[in-house]
Amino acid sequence: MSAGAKKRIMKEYGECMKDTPSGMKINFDEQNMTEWEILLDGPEQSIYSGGHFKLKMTFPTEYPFKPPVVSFKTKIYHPNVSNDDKGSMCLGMLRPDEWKPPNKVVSVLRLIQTLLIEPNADDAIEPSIANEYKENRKEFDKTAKDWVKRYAK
């Protein structure tokens, strides 16, 4: 990784320390300073409110040229989240087709919570998940539930 990725990723983590969005909170090893470890609380007007969620956030040697990969560690029932292990996340701004060095870390985080209080079904990476979220709503907000109450307490 080049000096100038590791001084961007450095005032980026400053830039997160000042104004951390509200119910998360960044782990940050300077070792290992292309590897962020995220908790995020689930935001309190979504179904995720209550429920605790470790997300790992990876930048690319090649930043900020290129997006960092933000993925969940703990299991949510959300259309913009892989149902696996790997807990890949779709968000449009992070595609490297739409992601733009100008881009900001804390505005990913603020963007992932903003997700969570209203999933883009549109946008899905789970298909069966987003048309469950479109068609059936209340049963999609009784497993997402479920699953905050059995993987995220």
The other form holds:
Amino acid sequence: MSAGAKKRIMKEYGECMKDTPSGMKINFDEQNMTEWEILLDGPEQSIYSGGHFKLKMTFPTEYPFKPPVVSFKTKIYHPNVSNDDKGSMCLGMLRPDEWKPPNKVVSVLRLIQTLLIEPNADDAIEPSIANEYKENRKEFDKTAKDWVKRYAK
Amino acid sequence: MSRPSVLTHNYHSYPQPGFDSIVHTGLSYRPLPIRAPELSAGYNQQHTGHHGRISTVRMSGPAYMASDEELANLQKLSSEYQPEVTGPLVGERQSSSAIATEYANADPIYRVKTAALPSNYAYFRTCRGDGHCGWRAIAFTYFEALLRVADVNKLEDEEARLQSMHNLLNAAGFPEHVYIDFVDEAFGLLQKLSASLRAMDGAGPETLLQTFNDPSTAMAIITYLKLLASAWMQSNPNDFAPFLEFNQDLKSYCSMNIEAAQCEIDHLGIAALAEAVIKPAGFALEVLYLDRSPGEEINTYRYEPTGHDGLPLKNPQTLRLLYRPGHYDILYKAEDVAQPLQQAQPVPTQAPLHVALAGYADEFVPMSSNIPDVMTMIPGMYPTGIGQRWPSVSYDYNPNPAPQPQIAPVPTYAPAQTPATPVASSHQEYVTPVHASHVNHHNPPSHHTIQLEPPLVLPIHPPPPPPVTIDRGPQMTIERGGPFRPSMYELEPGFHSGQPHALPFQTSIFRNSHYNTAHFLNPDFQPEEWSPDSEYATGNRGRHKSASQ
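The form predicted together with its partner chain is what I need now, so please give it after the form predicted alone.
Below, the chain from earlier opens the complete complex, with every other chain and molecule after it.
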């Protein structure tokens, strides 16, 4: 990892500390600054409210010229989070072809929060969940809440 | 026996371990009956052999069909596939005859178009085709052109000008504390280059190449230029919005096609960069489009800088790119390359000039600056005051420093030359491809070789030389004395390069007169230079055509 990337990560961390989105906590290890642990409370107005989610944000060697990688360590029933052991979230600005080097980590955190409030079913990684979200919202809400109880307490 | 040990055992006894990885990718999402529901991350990785065994059984069945999920997965793998790109981010400069050779067996359009390339563009430099090559090529050549100007003040001016463009970046909404990292890398390079110019250590080109081969620094500089281009487009919407597709909004266009980390430069990007960075620096940008469009010449587009008066600048430094569908490389004319060397020499410009004439009069080398006087002092040599021409000859050459680097090997300056040697050696490759551009005018050895070899015996010398090449003709023959002995400097490849461009008289009268070496009535006629179509339209055309094919 280049000096420039480290400098940038430190800068981003400083900014996140100053302006942490509500309901978030960042665990930053200076020895391993390329892996952030993020503790996120399910936003009040969302079906995930009450849940506590653990996320990992990994900065690639080429950061900031490649996007950070976001993955949910806590299982979550969500069309934009892969339903496997990776729990990866990859859409919008996090996509390698849409990522812009000036993008800020704070905006990434906000994007995550927004997606919990309003999933983006048109850009889903889990088509079946997205389908359920669109077609059978009741069932979706039920499963999602159920998973919060089961995995995210 | 506990489950894990059973699985491990299976793995080891599995006859074709190489096979499991193939199957595994397809089946990793398939819930397997034996798999415990609470498998933790990484668990199934450890036991690939287990999956392998199950799937082998399935695959051996007659009606094996990939499920949609597997197909989707394969599709995903295939769309994520990126060919491995190799080579340096920016390569060493090399002879562009390599390009012609590369296309020698290609389809006729490419062959015709590339055949003439090496004689016009002597060198090229590769950029790695990793999706940033166009941006990288422009960024690299921009810094290289600054280095070629070889003026510390110019570098400082550029830094100040770029600094003033922060307003533009701010107006486009880029956070300063973020883009400043990219700016710092670019300015850092500018400062290194000016330090090298100040020290006259000739390390500039090497520094530049190294910087651009350092991935993170290079990306930072590229990103900086991308942001400048984007900010420029957004602040000049009238110039760019009309080119967007129906209803596309400029800001989102910039965000997707200019600022995005993985996007190659497009036409709008080039135009924006040319307007924002290249032209204001006083540089021209030339893009040669080598594609299969009809025609015999490579289509060229040129962005011309203008001065404060709105008129095009004369002889600007030119950044040249070669575009082949999907890829950009850097091109050079022979004279582009010659200049930085000359500038790097801590030698007054006048001195090497006379040394260059050493080819004609070896014995004058040591007293280079006295040549005019010495020449006139030789009795009977310049009865008509031709000796007075010496100064004017040198003035002819001054504006075009191209031939000067050839002086490099002069022992007097040996220490200063050392950094330049690698470049000088690359001239070597240049000899063959560019032979056609030799001009006998300034080329005593080659014209002797080609035309006068048989009568090289003395009788040919006493008669006064033909009226051609008044400046040089007489001296040359007299000094040479007998069968020619080429000077080592003349053998330097590129000794004659660039000189045709020095010809101050290119009027049609001159061109069609026998004073022109490209004219067949000229005693030193050089067939390679002659293009019959440009003068007499009859007679020789057919012959020439058949000869040239």
